[in-house]
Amino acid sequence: MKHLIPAALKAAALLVLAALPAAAFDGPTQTVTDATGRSVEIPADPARVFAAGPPAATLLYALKPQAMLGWVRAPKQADLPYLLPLTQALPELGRLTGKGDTLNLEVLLAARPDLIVDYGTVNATYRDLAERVQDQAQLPYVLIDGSLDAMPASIRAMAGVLGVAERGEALAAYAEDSFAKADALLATVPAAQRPKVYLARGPEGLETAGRGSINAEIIERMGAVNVAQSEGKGLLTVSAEQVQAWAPDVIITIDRDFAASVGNMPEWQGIPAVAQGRVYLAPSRPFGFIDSPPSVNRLIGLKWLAQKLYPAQAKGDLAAEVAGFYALFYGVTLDDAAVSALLGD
């Protein structure tokens, strides 16, 4: 999640919901306690879910593809070799929240969701959204929490709400394996040694991400400084002399047109990373590595991260990292070629 729909958008949605029939389910119920702290009645093993944003969405997939109605933005042609075949077709259903006006809720309850799960950023606004949605359209609406540092508590959570509670166990035990992994890794290297790194994103690079932000917490919990400071958490556009000033050693791209082109951009040059060849192009099928969407895909980045950030370092095989992860929380297997391809090998 990252920024709420315009006010008038949805306004006009909830009066959609307000003329359409309520929707009801069956069956037996249970009771949970989301990340704000409200009680909701939901199915106790929902078999239709609707994921409010893209960080959702991909957190569906990876405990409960079966129960997905949609995506919220359909994938690309490129994607599909990545992911569950009974996903691959799911129509594009648009979002409850994030960025773009892409909801549509007509569509959604012609679709029938017995549940609406978000996964991301949780505040009294994020809140405000869930209980109105919730009381208009008479569907169970469930907020968890996205950080980074949350993820082992917040897949076990959605697990609970999906009813797939083993699933969510093995999951969250990858993930506290990924953060004791990092941590060891960081042991070994001094503050004094990380890299300050700046986080480029669109084809000029000068979108990027504050510290503290939900889209860069990555880099951070990495041990990296991340260079770009604001005073809020989101998105913010900088210009290249900013970057310059701040001379990151290390620039994580998430844009392939950057990645390509900054090394002829004169605005760039002069820069520590570009100077130094330590720009590199984040994987991003089917979901980024780093951000896009900021969801349980950045426990691979992780691993990524570290062999960019540390090559002194880092230990382990991280093609075969890749594959294990793809394998257990994607459900696809890779081959050597595939691998390599997503790599950028």
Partner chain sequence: MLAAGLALALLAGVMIGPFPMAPGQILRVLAGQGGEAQAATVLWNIRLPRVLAAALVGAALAGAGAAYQTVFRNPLVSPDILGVSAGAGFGAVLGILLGLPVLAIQALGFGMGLAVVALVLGLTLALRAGGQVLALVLCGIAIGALAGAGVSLVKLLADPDDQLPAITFWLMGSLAGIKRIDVALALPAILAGLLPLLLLRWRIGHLALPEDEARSLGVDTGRLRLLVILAATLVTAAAVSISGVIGWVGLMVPHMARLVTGPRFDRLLPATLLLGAGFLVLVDTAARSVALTEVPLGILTAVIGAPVFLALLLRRARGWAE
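Please give the corresponding structure for the form predicted in complex with the partner chain, as opposed to the form predicted on its own shown earlier.
Coming up is the bare chain, nothing alongside it.
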């Protein structure tokens, strides 16, 4: 009896160990440390990668579209001309992180991924989520820091994970160059000439994102003053009266309906941005220029913002910049007509 219990425990332990797949990759593997400090063993050249949320999907698309298993949200019809053909028909698999999982783990496993990547907020919740999914699905799960300032480093990190270091270097260099150009431009604009900006969302334009929110981050990065202050980081509602009181010089919107109707809405009249025609609709295809998702797509948003916020100081040909960015990051060649359709001029 005395010997029986340890023996039974030993047998049980052996059984459990045998049930664990011992890094079930056929080819060579590498071990990476992700943004949460977790050490994860992954295939050296993962061919089937699942992106956990929209920001990761956009980064994965830019770095290694041939490894995509699906979209978090399927692209809309109007997005398709701006996407590589091989990704256009990929299925919508749902999201794994953030508010409300819409992905069934069995669906995920049925897609036979080698690797799950996420690109976004790094905190205890997401670290724990990565651990849990990794345990439950027995798939390596790598989380990369999604903050704007860390973007060049994060692109390199993700490229290393995906086994496309060279392509990652090209994109990261572009990101570094974009930030450097933004800083150089800002150095020529005194603080007094920086516009007050209101970010309008929703058909009424009354949803916004405050300072420090990831949804409005690049407005501050481009040196403008976001008029909306808030303690929280999420979206907020305001009234037209509050916008009148803020008197923004520029309104950036991501809502087509609002951009079309703001000129006729009596409660928006008299606001400097409306009076001077400085209401700009951010392009959104295939990915938004301001956010949606907050990923590498914001790099071209920085250049677009520079032209809209500082028309006197910003130099360069925006159409050529856009065509160059879409060729490098999205792998699509846009002719002049496609660029003007995108920019809406």
